[in-house]
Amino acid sequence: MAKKYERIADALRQSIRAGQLKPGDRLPAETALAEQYKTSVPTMRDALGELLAEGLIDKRHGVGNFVREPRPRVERSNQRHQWEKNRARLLESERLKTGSTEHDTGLTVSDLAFKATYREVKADEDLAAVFSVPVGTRLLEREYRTFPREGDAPFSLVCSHLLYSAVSSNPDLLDASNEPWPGGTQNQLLTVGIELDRIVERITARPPTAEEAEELGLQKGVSVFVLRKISIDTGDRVVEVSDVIMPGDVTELVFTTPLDRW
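Generate the single chain structure for that sequence, in the form predicted together with the DNA.
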């Protein structure tokens, strides 16, 4: 026999899909639901936990459980990289018009809030291995947050590392107040004579840390994508390592692989 909380979760899913419960609707209180389904509150909470992990409902402490508005998925395509490379050499007036997040989401610049912080750090074992440099090498660490609107949760948490020695010849690159930089990282690299040859992305999924869940506004049970983007220049040198955390429930990654012709 199926587990009780699964049967209840199924019944609720059914109600949502059939439209008896519409996006934005508040569900009855958990005590009321428990009574309705002839079960205890903890079992009811197990059932709601399934819907929560699937992103079908939002729990709001002290307020109630709500059917979630079908949030538009944020699409992140690897074609953004070539797009960014092309854009990096445009005139500044062109580069100012739009950034990568707009490219992904279709939103316009004015809808977005942006935050960047820079820091100088030393390479730990992990980063040293990827950059092929000694542990302790100076790196420029840059954290980015892009918000759909002020007050909302960010789309992603980005932590980028650059080889300090590679970028310090242009002091503007060391100052976070120049962000958002028109033309993005590839334009920044262009100012110190670096051209990218290829980008390697490694993707895993795992439960968020408590801090990540907090910052991204994730419900319990939702996993995150961890994407490590490694930028390699025309001299086969790793010049940037960027770690991106994205909510698994609303993100779609798209990769196009062209094949050589026969």
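How about the form predicted on its own, since we already have the form predicted together with the DNA?
Coming up is the bare chain, nothing alongside it.
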């Protein structure tokens, strides 16, 4: 049987989802809510804590509890990679119109803000094993953050590594000021003659680190998806390893697998 605070939380949750409590609305004071639901203030706080953990409300200290603006949802499908490959050879004017985040969220270029940082690093044991190169091999590390224009938390935390020797023939690929690059990584690789044959993605879930939770704006109790994307070229060489941290409360992973017919 559900506990009293859980039943109260469910009633408030339904009011939010039904639109009776709208984004930005301030909830009544905890004492008023406790009186409304005929319960104690500590029980009421437990109920509000449930909604806070789910990201349905925000608590502003000294002000009160407010219904949270819903964060944009991200639907990440395995079919996005073929979409990116098809787009990589389009004219730049076409590639400028949209990108992978827009594809995943349904937002437009004007809805988003983008940040990229580049640096040279040496492969540690983990990356060296994936790339099949010696420890210490030169890599280009790229960190990406894409934000909704009206938000302060990115959709995900992306750290990509490229073999430096594979891309250094095009100096433009070493300069973060060229980001966001129309056509993304697959078009970047195309400029140095690299075509991807396949992409392997491994996904796990775990609680976020304190730093991840802060940067992603996660409420207490929300887990993250951890995705490692390994891009392999037509010569069977790993050319990019990308690690992506995604908030579990607004990310949906969709896998569509075509099946051979009998």
